[in-house]
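A single chain comes next, written as structure tokens; it is the form predicted on its own.
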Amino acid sequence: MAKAKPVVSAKTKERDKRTLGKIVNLADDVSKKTLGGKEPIFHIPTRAKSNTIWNKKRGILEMGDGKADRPLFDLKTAKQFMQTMLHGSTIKDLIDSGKTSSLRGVFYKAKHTVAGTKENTFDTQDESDPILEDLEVTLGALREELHIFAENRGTLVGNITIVDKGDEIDARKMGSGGWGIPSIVEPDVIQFKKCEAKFVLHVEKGTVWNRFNEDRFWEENNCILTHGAGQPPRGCRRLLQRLNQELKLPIICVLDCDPWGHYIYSVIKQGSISLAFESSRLAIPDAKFLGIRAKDYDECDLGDAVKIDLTENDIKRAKEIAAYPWFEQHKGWQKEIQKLLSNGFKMEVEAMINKGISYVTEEYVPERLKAKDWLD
């Protein structure tokens, strides 16, 4: 019995055609220069703080015009040049075949020992992933346009119906596990249908999400509940942005009271340095930080057991975050970070269990939402 072929939309076909054209042009340029006796060179946009611009008007981080040369005939860059070509070839094969691969799969596809040597094309995936990001920015193509996906991380439940590759998902009936947020959530893959939710509550970790889901917080408060397993991956951030922009749902975050929680919020809101080239499709400038706040130790009458002493690295990181342009001029955030430092300790969301197993879901968050007591 013949296998049914996946349905590919005209929009997807056109997108693949454009991406394939960019890859072929890149390879053609290398061939022409080589045959013409010139050294092939890639000009890779720089993904670093020095090439990151804070667009205050848009409220997001953007990539500047800085580029780094990657010549073939230079011992410092020759291997990276070859690795770039290998991944370009793999991406072409994926598009030609209409298939996708994981980041791990692309790594293994390109990994082999160079003939006549003991040198591997790639030793670890930590070498491979940055090369793929280099290709993204060089080609001006998104990861999904390269037919590459990352491991799914993050979960959703709540008052919305989602269509995932043609399958209708009722997020109100996802049991204790929820719907796993995929790596690729573009409109040609994920569509939104019926949605009664008034906002999205994004929590930092799966353990906290479990408490909110078990207590049916999303049902009691008419919302969508998500988590990103710590620092949310692209798929989760992109989905949150789409929910915000397309359905006009506020994104409200409940994260740990520590520099890491503050950084996660910053990335959700403004974007990140390493992915500044994707901020326009990932950042959510009007996202709000509900808690956990440094003032909560006193206001919620928490016990000493919830305190976790700040380390030297925590203190250094907090000061760095306070100096971010989007926090530097924000009186509320300056007060928040200074309070954290003066306390001398940090707190996790789970600390609220000190007040009761469901205190965070039944009292803390509902009361803060009603009072609109958040930082933005």
Given for the second form:
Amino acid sequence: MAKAKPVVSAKTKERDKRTLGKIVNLADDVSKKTLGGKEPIFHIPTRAKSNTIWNKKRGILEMGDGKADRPLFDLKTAKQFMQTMLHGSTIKDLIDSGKTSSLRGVFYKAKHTVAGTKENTFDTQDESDPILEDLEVTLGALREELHIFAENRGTLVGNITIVDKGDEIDARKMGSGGWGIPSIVEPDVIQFKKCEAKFVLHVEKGTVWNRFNEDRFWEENNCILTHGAGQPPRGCRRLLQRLNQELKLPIICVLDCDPWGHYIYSVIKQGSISLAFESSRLAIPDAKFLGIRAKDYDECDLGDAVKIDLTENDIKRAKEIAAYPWFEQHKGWQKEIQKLLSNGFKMEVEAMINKGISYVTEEYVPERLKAKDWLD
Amino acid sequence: MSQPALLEEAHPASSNTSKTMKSKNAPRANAESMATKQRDISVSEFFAKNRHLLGFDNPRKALLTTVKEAVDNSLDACEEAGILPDITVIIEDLQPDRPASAKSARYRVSVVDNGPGIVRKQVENIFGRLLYGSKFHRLKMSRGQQGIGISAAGMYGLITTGKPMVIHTKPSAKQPAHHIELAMNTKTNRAEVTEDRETRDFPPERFARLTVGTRDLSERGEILSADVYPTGTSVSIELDGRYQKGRGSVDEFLELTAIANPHARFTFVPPSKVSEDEKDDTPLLKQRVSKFKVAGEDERADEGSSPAAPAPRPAEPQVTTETGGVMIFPRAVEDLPPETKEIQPHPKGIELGILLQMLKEAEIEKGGYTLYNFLQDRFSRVSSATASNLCEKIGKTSRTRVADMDHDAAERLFRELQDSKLPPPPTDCLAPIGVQQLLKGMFKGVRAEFYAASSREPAVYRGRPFLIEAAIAFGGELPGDEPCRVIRFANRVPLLFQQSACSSFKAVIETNWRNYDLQQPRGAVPVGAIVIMIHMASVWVPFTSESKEAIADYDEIRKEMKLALMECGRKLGTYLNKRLKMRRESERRDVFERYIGEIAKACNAINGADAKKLYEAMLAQAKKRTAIADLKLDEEGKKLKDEDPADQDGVIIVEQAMAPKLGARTNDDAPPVGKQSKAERAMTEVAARSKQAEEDSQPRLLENENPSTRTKAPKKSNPATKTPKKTGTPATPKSAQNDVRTADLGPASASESRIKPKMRLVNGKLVPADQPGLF
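Would you mind generating the form predicted in complex with its partner chain now that we have the form predicted on its own?
What follows is the whole complex; the chain from before opens it.
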């Protein structure tokens, strides 16, 4: 099949025009205020816990209406104001030229020394990324609408055929490496074609995923196998959500038994605070937590070698997580975290290898799946 | 003449009592045999043995004390005669070939003044006897007090080298000078003249030809010129001493004396054998360099760094200069300190023994003297009413004669005097240095950015009037992380030793400098770039010892000192506060100005708005807003009341010293480019860059912004930046008189006037420095 050069669809054009309009509006506001003798100011929706609302009904985190002022003539915000403006112009450039750029690329494009000084507009990418998120929420435009993507992170394999920018990907034939989940997986880029899989097994990181893939777990259990390299990026989460919503596949997570694993699950399920504005696109309220469970040390008769002592920080974090409104009311989770704390140690998925190389893929997960022994 | 007797009498008396005690215990000798050994001790013998009491403890101090005594005498003599002092101090190294390890060497100290000279018959008495002088018997503010100093120095010289003092004195401009050589006989406390002739050689010509530096100055008539020294005295003493720089050195003494005596001009020819060799190598070259500098550059930048600076012109601000190793401390003010009056003792300041003595003397001087008259004549502040009242109270009449006062009556009188209500002693006997003079003196000697001075009203201790003055210099080139330096003066004489025993030092420690934004460890002097000066003027300064090194710690004195220091501290605090605000303001403005250009460009790139207009509009807003922010600061921070205009008299601010600090933060490798603001610099830089940059759609808004600044700035920096490289700060003179500065800045001045006006704190407000009338 001849590859059709991806043409810019009318829909995309329309979308770009809309985004451009938003950016120009932003700049117009600045110039109008400036020339009118008023102080230019941005109103940036706040991405903080204080402005995050737990929508119990939908089971996701949502962003509130809180906005932070970012005036130019304030020592605290003057530089951020400039950075916001610079990124606005960078994005306009990207859209104008019909290209996309990585977060890092945008950082480099806008980075230079401020005229007449030795000061950089941006010192590190850490300074640049939040400004882009600010722009997303301020403009009400998604990252892909701003022509920005993140590094590909996360891998997929399984009984599904995917169309990626017109190319057909048979996820059953991905060898040992799997298909890298792109940062932008919106329907105009990624479409699902044929899917036999009955569920998605999401594991925490690549090493675990390799174990499952090598053991052809997805073939044996007729599923899709993904990982998100720790905290899954937006692309991975969005893909999981689409699989869940469009193909009605349950999402089942196998994560470490520690506060970080619990947090990853929480983010997949409810969304994160910093991306609360995207929760409706990312959160999967019925995602399930299969393991590793705190009770497994006893139930699976694991050796002492699997134990890693909880640090002060872990304990603090566990308590915080237990206090999340969506866990607070959940007896199972309260019990789970209590057990973790009373154990006094955490366990990694890889630790299961202590029982046998393929214990986790051939016994642990299939048994739990069968018993539907999970937290949700 | 009667006074030395007091001292001499004391010794025979004490040896008498010890004799009787000894003879009781062990009759090894009888009274007769001992009596043969008992004799008068000459005061000279006493001090020859106890020379540490007079400040001749070690060779180094001996050299200093010799200079000090001679200079003190010269200054006193000049002032009393109403002559503006011009004093030349020469130290010759008489053993230049000694090994480097030698602890001491023979020096010849010569001090030449342009004072009134000394009449021939008094020479022996003044230089050849201890405790002979004009100053001891009176209550008048002067440097010398006891009449010990110069003769003691001569005695020390005689003891250590065996050489007599050489004195040239010329009491009359028309008569030839006297050349006298004399040695003191310590047994008799009398001088023995070894040579006595008339000479035309005054000021002694030999001195002017001593070194390259002096020859140089002599050609220009700037050292020991006969015009300046129509009369005067020259004293030369050979002695065993040690010349060393640093604390407690002759250099420091002269430096400080110059600060406290801005009306005097000092020239110092130090005994630098090393620099002498250096100079002889390339004397011509050095001279050429010197001439070149005069023609092309700002010469004041060269202080202490090059031997080539010419002497200051009269109109210039006066700062210390060096020529061929010769230090010149120029005269900073042309007015002599006001003449002080001699006063009678205040009744509250005397003791019973003194009263008895006074009664006795009065009787001897004037037979039939009445008590009534005695009280009025011999004390200050005793009116006729008070006198008759006092007579009545002790049961005498106003006719009672002094001779009829027995011991009991005198004691009653003494007690009545102490209890009576009397006005404080008169204060016209005090001559403060004065706030403006203090400032000029400090300005001359200390390179700082801020100077403040205060002069207290006279006060009284033990019935003696005194007056405290203080000054501080802050910032500039002073080291910022060391304990501050305290310089102390009594009657304009610097006190160099026993700092911690001195009342003034205690006052500095007891003052809470933290109130004025300075660091101060507990129980110590403040730490920071600050020099503190304290001056006590009094008819009788209570020293802790004969060598006059520390002021005794009277509560009244220390209290006044603290008040004076606090006054200076307040001025400094206000200044620091102001400076902080100014910095904060300019920092804020900087931050905004830095980003505005970027924002305007980015905005232009998005919506095509006119970047130049945007930039200008934002700049205008930034300026307005930083001004508003400042007002807010004033309201939040210290209230306006502590900026009482009256408080801000007596302050000099050197704006230049502050400027590089401001600029240094972001432009650390760039030369300090005068008063160009950062935004202006940014424009220059942007403009320069845009020439090389490829042509793109970015409008060059900054370049258009202010073409005049851009083109002028590079030109301007040339003359202004060359000189600072040598000194580290812009070479602009630390002038208080702005008109003077612009005049002698030469090439730089024209461009400087285009830059922002220099600001200066006057009466609590910042005004452009061009406004005259700081002094």
